[in-house]
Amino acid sequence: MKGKQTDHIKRVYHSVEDMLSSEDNPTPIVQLNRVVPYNQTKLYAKLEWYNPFSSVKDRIGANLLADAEEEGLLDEVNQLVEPTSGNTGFALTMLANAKGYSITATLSSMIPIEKRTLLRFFGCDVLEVEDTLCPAPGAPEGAIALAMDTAQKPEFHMLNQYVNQANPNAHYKTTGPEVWKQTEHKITHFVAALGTCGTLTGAGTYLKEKKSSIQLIGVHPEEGHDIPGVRSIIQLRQTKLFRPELYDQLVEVSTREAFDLCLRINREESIIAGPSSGLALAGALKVIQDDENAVVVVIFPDNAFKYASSFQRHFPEMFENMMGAPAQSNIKNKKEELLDKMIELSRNDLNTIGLDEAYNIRSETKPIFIDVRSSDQYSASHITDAINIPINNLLLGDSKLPKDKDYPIVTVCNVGNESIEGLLILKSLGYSNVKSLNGGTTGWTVKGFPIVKK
């Protein structure tokens, strides 16, 4: 085997990077036949975990890396930090073994701990920080923001997977040929999660430059939602990557279908997929109707096993009775289920209050803005004239809550999932007239409303 080249028919490679996926070496597209209700239509998953660092997100780590070496910018510096939710920064750190750089990874400590625990054990250096499970654009102390005061050090180079074109560019070049050829240009579907938006916009301008009919379609989760890697609609707004111009639909689709989804597609497909694959696929189902001349190709980024503490908490009936696990950690993801349903069901238009209709009471009805954050998030970014009082204070009963049980409240953090908790715990104290802030802070920068920065 000495001296041989790669070899894509007989599977042979001189290298992992000669595995990367290409039109010549595609990942491949299964037909679903059991968890889809078509009788006419052919629905496909492409199953990105057949790339050689097992998602998605190895097609773009390669060209940020590719790229950034042909236009020299790492001819002086060999270490490198981005932000991720862990499968960039997988692509990125094997990719780096392989070339001789380092990497620092930034990520919120909400990820699956498998998937930092595999980052680390890979030769990344992790910096967790509490941001969304996808970091949020607008977070001034989040893992993005981290990433870019790291890289004004001179040793550092940014490749910035959420504004670089390399990375729509890599779906452009890999993805959409793949899938263009596999079908046999009879695609007329073709449907992604959206987290960065690499994978739609990238294939998607591919597919519609060989036939404007193909319809693209972009699947996003609630808000508050608990799936990694992808984000809901009010960050997908601030995303550079984001073209909705070009998409031909967009579908939400809630954690609960998510998840409910993907354990349909790993018992009854034998595929072993993730949630953001649950959720892709929700998506299409909501919209994509029989027809005898429908051919769906639908992106599922990633496997099921980087997830096991995740499917832990949304399914804790199967672990009950799980033997070597101790019995503590058993009630605390009973009482984390409990935690999450109660969230879940205060997440309603009694409890919550939209962006708009927020800041348009502010002058009528003067409610009390109260940031549930810690002070450090607080400091670096706020509502205007909100206060600060984290969620353990509350707990507390602090002294700046207002004396009357009826006035007014908004609680907010940064996206409209702790504020739920600071709602839960001003009623349980009495108080009667409190509102959750969906979009948080994030949502209210967007906005141009006025924010308080350090």
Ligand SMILES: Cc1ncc(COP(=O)(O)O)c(C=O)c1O
Given for the second form:
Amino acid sequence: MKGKQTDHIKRVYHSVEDMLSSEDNPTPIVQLNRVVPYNQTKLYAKLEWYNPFSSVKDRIGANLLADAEEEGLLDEVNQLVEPTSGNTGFALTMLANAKGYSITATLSSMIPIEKRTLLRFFGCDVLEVEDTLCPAPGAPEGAIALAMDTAQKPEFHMLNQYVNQANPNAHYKTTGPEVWKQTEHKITHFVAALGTCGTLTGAGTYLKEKKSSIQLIGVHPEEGHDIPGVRSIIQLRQTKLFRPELYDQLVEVSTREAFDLCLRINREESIIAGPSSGLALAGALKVIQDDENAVVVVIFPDNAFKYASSFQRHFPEMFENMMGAPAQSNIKNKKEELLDKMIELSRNDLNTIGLDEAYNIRSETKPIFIDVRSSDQYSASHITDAINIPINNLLLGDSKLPKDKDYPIVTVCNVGNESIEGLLILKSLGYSNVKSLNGGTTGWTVKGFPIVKK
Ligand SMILES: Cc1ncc(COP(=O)(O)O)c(C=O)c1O
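Structure of the form predicted in complex with the named molecule, please, following the form predicted on its own?
So here's everything in the complex, that chain up top.
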């Protein structure tokens, strides 16, 4: 009833869920006129941030949930856990809020701060791990493994966008039919950046069924990229929904090309696209020729607003005179880079301790556990008996530090990055017996070791 009353022409919706896109309520496609080199080929960008939670992932969030509900998988549980690079997390959190579920997202701490902040703001319980931006398929301590561990608990269900057929099916049911109708069946090329591959596999299957000559072009970043949401070819080969036999072409684009084109799309087309839109378009331009019959649709997965920190990193010269901008000058960049390297080099067997070993020595050598995170993070959840001395207080030689410089100390943070900094500070203050806890409070919690939670 609710859905039937929605008037898509007047754009009057009776609930936010009615805004989700479909053939009758498509996200817009807009022709690009300035950054494309064509005289004849018509190239349209499909602007996926017109979905209610601002990305292409709203489509799959809705379908993953609907499918799980239909199969009765959520009859007994009301907690979801999902590995995400951010956008699926936004969609699932907002839909979970609307439907009365709670949600935990596991994600890489390399994901832009804007996404990690907003997820928490929207009400998601966020567990950060050290992982690649788009969670690596086989990483034993990555976001996918942590979500799978959590999903072992009976009160949790993991929808698992990386293998769940409901992901491509969402695009088979919506994205494919939308572009078919929007181009009046004239589409000749469909282009998408590859993450889970749900978009290209799902919409591509639909379009090939309509007209087998439609070219499906998958675009992926180079190895070592930092573009959120997409996977390099090595990772794609381990991705269940990656279907190279269905695609006509795979194109690699460098990080520089993706960010440079993203900037041009914003400035020259006045379209507020994010980095993976730059990537997808750069791939399209590499392989599609000028042709009077060519009608191209390129998916623009989300907009620029979540990526301010990525833009600061990739265009440092733009922010030279901006107050409060991090890493303004090259020297500062270089210093931070070197410091990061020094911290990385200190992450060795001599300086770190694993979760099980740390658990065991609690009763043996009785070390003091020092949690170096902020007091807010500490009070939200910490290892039982750990004391809190945030990094800045450590620097000042806090009074809670033991007088005996040989007393055993274990430094702790979320996952084991800041605690290395803590270790280095303590060593420079003369403490000789310090280790940093690998896996941090997050790993400790997953192991079921004792914690104190707010
Ligand atoms: C920003 C962004 N771009 C592209 C993609 C790739 O889409 P898909 O997972 O359907 O391959 C994603 C997926 O997370 C994304 O978040």
